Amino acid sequence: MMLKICLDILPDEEHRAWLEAKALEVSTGAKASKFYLAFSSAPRKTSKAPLTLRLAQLEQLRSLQPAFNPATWTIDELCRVTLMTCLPTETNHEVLEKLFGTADMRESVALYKGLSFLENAEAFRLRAIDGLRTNITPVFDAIALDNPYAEKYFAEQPWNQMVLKAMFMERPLYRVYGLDRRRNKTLALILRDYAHERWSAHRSVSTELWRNAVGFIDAPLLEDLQRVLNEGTGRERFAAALAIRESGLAEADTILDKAGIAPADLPEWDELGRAEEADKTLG
């Protein structure tokens, strides 16, 4: 399936012929060295150009990987992931683990992006968790952003660690797939402590932090949110108001009314996240 989609996307006939030949080699039990050579050669044999898709192609990819974001992919990355899916599942763990140990940055990005496409994706759970230790932003993003892998396979502790590190690295949380479904009380308290550390250092707190508080607002968290309502910027106040409204507190309407915020004027969480991401990009 992945090979068929990728061949349809590749604009150059020579590139399609190369990928089809290498995919056949890999899928029919060629030596691991053949796969490593093809994986390494993909940028030269195809293209590093950004991915351009028709709507039907995007829908096909999202049927395999629901968080697929074409804006973050290049042609050679898609080819590399296609080659990963051609490896027999009986041997792919050993082959890919070896490659993870020697991969350069761009290869690592493709490897982590590709995990969600594998039939035995869960077998690489510990590798994905270990990958989060990186401080290389594109590699971290390949695991944490626009990728359903973590939501599907991470237990609560590594999930929480990933979200907290995304905050430290100032990554856009709205692109963490499954963020709302994986909310939990422990994470809400961890991020509350993080907010207090930031405030103590006279530093700002991301508006996206409060998204993780929804459903877990106790008296201390409510006090923090009311502080943001009273002292925050416009976007920060909207985030605090959203968290209060969506938590279903009996006093939510009264709190928002006192703050002069009409529920109908509140943006969506993703809108707040996109605005914050745009500010960081411009900054």
The other form holds:
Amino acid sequence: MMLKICLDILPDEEHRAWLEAKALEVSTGAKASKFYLAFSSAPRKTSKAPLTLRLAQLEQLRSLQPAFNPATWTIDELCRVTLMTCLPTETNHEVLEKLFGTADMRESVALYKGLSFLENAEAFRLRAIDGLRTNITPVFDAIALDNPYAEKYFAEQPWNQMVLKAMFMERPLYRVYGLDRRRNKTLALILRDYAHERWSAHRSVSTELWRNAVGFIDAPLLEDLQRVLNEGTGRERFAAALAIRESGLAEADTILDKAGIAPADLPEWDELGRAEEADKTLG
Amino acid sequence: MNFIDPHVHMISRTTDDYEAMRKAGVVAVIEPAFWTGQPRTEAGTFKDYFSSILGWERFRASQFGIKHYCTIGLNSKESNNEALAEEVMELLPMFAAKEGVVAIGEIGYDDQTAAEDKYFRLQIELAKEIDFPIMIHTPHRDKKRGTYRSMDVLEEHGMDPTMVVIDHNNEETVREVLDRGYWAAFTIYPNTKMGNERMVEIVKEYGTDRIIVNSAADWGVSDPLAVPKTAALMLQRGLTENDVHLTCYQNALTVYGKNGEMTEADWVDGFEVDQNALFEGNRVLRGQAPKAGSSKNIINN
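Return the form predicted in complex with the partner chain of this protein as a structure block, the form predicted on its own having already been given.
Shown next: the complete complex, the earlier chain at its head.
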């Protein structure tokens, strides 16, 4: 499936021929070394150019990976992931585990991006959790952002660690797939403590933090949000108002009214996230 | 002038060396996989060594404005531990084709044993399979016969000599190596290999076609500035700038650029050097003030 989609996307005939030949080798039980050589050679045999997709192609990819973000993919990455999907599932765990141990940075990124495309994706849960311990931002992003793997396979504890570390690493939370569906009380409490630590050090917190509090606003948390409404910047106040409103608190309308924020003016969480991300990119 | 040192074991060198090399005009280096002075006893140490020369060492070099490439291979000396060699051979396909690997090497003979021969041949086949150049280490002892034998075996396997650098040549081996169509590299290394006055005479006698100068600097008494120093001596002794350009830069680029991993575009316009950059959470600075700028001006030269 993935092979067909990828061949349709590759613009260069020579690249298609190479991928097709290697995919055949890999899927018909060639030695693991053949797969390793092909996987490493993908940048040399294809291209490191970004993807250009037609809408139909993007839809096909999203049918396999609902969070697929074409802006973060290159041609050789797509080829590497395609080769991963060609490995027989009876052996792919052993073959890929070895590769995780020897991968360079770009290979690691492709490996983590590729996991959710595998039929037995769940077998790699511990590997994905371990991957989050990296200090290399692109590798962390490959797992945490634009990837459905964590939502589908992580238990609450690793999920919470991932979101908290994403905050520490100043990653854009709106790109964590399933963020709203995986909200939980424990995460809301952890992030509240985190906000207090930051405030004690006279530092700000990402406005996206409060997105995780929706539905878990108790009295102390409401007090914090009131404080943000009173003292925060424009975007911080929007985030606090959104969290209060979406939590369906009885007093929500009164609080917003008192803060002078009209519900119609509130942005979407994703818009807030994008604005934060743009600020960071600018510098 | 810009230089390439196409054989230097930076993993054994200090940051002072990197600074001095960049200041002397070295823009790119190739780090061949070799032994590390003491025999390894586990395949895992090879794995981490290969990862180091592909990862951390490349990053460290970039912090001083030098582009770092490497070769991957099982060296002849450690091929003699056959149980270990088998495991290392399993590792090679996981590293050989990675980005920044310009050749299979250093491979060849040390004592010219049967085990060395076996793994040499297997690695020639690996290079052929992925269409990579080969860097040949020629032995210290019984050098002439070991060098000729290396070429015989390469030819037996149908390896194209224009894809092979025969390294550590001397006056006794160079003629045959060039006549048989190979690239001939010379290592300027005090006491055991070549001095650079002898090197100047070799270029005067044999010209610059397919001749390459390197330092092979490592953990022994060696000189990471051997290439720029030899270049300076060549000019002093009446060779032209073009002679220096070919033997101390271009020839290495031509042969080690053959698989497409090393191109002049990687350094010619400079590249961004940010000593605050992190590699897996580490940086090379230990208390110094960071320098930043393009690779061309990071070190006063």
